[in-house]
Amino acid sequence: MKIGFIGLGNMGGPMARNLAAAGHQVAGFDLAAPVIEGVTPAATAAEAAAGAEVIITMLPNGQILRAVAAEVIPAMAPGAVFCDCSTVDVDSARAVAEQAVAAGLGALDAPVSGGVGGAAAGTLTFMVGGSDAAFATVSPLFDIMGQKAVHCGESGAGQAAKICNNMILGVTMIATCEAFALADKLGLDRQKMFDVVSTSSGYSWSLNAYCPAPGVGPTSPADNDYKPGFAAELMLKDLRLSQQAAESADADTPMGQLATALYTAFVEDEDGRGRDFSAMLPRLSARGRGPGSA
């Protein structure tokens, strides 16, 4: 298949490389002009799109997605599919899909879960919104880049699934860190708490698979001085997207709102930027109860 890939950063680069390694013809464009094994560099995004059956984008935000779509969609061949794998706001995802469909193209919003490691290993999970036909066209590529692709519904449904998932993740990580900080102050051994909670009703992915306490549970960023597996600023981005969507949909999300406020303080006013989102544990451990403690 002839593929154009736009956005060859920490996520997009490995994804494009895996497609090329599987035998697809991949033309890539990124403003930073990285060299990706097997990927033919294009001078512009439109050049990468010319003649491609599928265009895949992996971009930082909805504003950039809209700008790239405006450049790329007129250059795409009729019947081709525009597949955006960025995590962006639902409104941008739907606007770009409408623009693509109006131009006679297929359109998918297909944000991912699995991080840089999943991108490199080809084990990402894709949450996909768009038509059945467009999903069928791109499914073989999802199989190369990931281990699972779930067709969640019409345009915007992929982004909706991603931000709902990550709102849960942000809230449960804070709750997990709060519990460890409380256990410390109650004199409860962290390993003992893990042994109980990980097999009781408090278990969660944040505790069982990504424990924020060093030396407890499976190896996680906490065991590497909280160097990011998933950076706190990326969690903040996703939480903000969840609250933007909640505002647009008139949904009451008080825990999501509070998690957004806590990660905003952690990233923008404290030392959270550049640390894993589970570094909320040392932040909370160092604090006491009282006015302004949150």
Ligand code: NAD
Given for the second form:
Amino acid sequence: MKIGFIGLGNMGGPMARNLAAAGHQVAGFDLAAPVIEGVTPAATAAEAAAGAEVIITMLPNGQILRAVAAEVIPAMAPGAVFCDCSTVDVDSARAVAEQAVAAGLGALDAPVSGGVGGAAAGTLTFMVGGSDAAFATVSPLFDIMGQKAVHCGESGAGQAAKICNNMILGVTMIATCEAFALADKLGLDRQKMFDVVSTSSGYSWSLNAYCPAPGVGPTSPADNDYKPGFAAELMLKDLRLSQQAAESADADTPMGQLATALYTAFVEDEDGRGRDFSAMLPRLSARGRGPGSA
Ligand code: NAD
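Next block, the form predicted together with ligand NAD, ref. the form predicted alone:
In what comes next, the whole complex appears, and the chain from above leads the way.
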């Protein structure tokens, strides 16, 4: 397949490389002009799009996606598919899809989970919104870049699934960390706490698979001095997107709102930037119940 790939950063670079390694013809564009094995550099985004059957974008946010889409869509061949894999707000995902469909193109929002490791190994999970036909066209590429692609519904459904999942993740990580901090102050051994909760009704992915307490449970960023993993500022980005969507849909999300406030304080006013999002545990452990404790 002839593919244009725009945004060759930590995620996009290895995804584009995997497509090229599988024998596809990939033209890539990124403002930072990185060299990616097997990918032919294009001078502009429009040049990467010209003649491609599928355009994939992997960009930092919705504003940049909208700007890139405005440049690329007019340059795309009729019937081609615009597939955005970035994590962006639902409104931008829908606006870009509408623009693509109005231009006679297919459109998918297909954000991923699995992080940089999953991108390199080709084991990402894709959550996809858009038409059946567009999904069928891009499916073989999802199979190369990932291990699973779920067609969630119409345009925006992929982004909706992603931010709902990550809102649960942010909230449960904080709940798990505050439970460890409380257990410490109650004199409960962390290993015993893990042994009980990991097989009781308080269990979750945050505790069982990504335990925020070092030396307890499977190896996680906590065992590597909280080096990411999944950085606190990326968690904050996704939580903010969940709250933007909740605002726009008039949904009551009090826990999501509080999780957003806590990660905002952690990343913007404290030492959270560049640390794993599970470093919420040492943050909470260091605090008491004084004013501003939430
Ligand atoms: P990144 O910053 O490493 O890559 C983004 C790339 O986009 C950069 O190389 C940048 O130069 C390029 N870019 C910016 N504006 C551009 C433009 N106008 N035209 C062309 N290129 C442009 O970020 P990343 O970690 O690769 O993340 C990309 C997306 O994937 C984000 O939306 C992020 O939320 C999402 N995501 C990231 C992870 C992760 O663990 N890193 C996991 C899941 C989802």
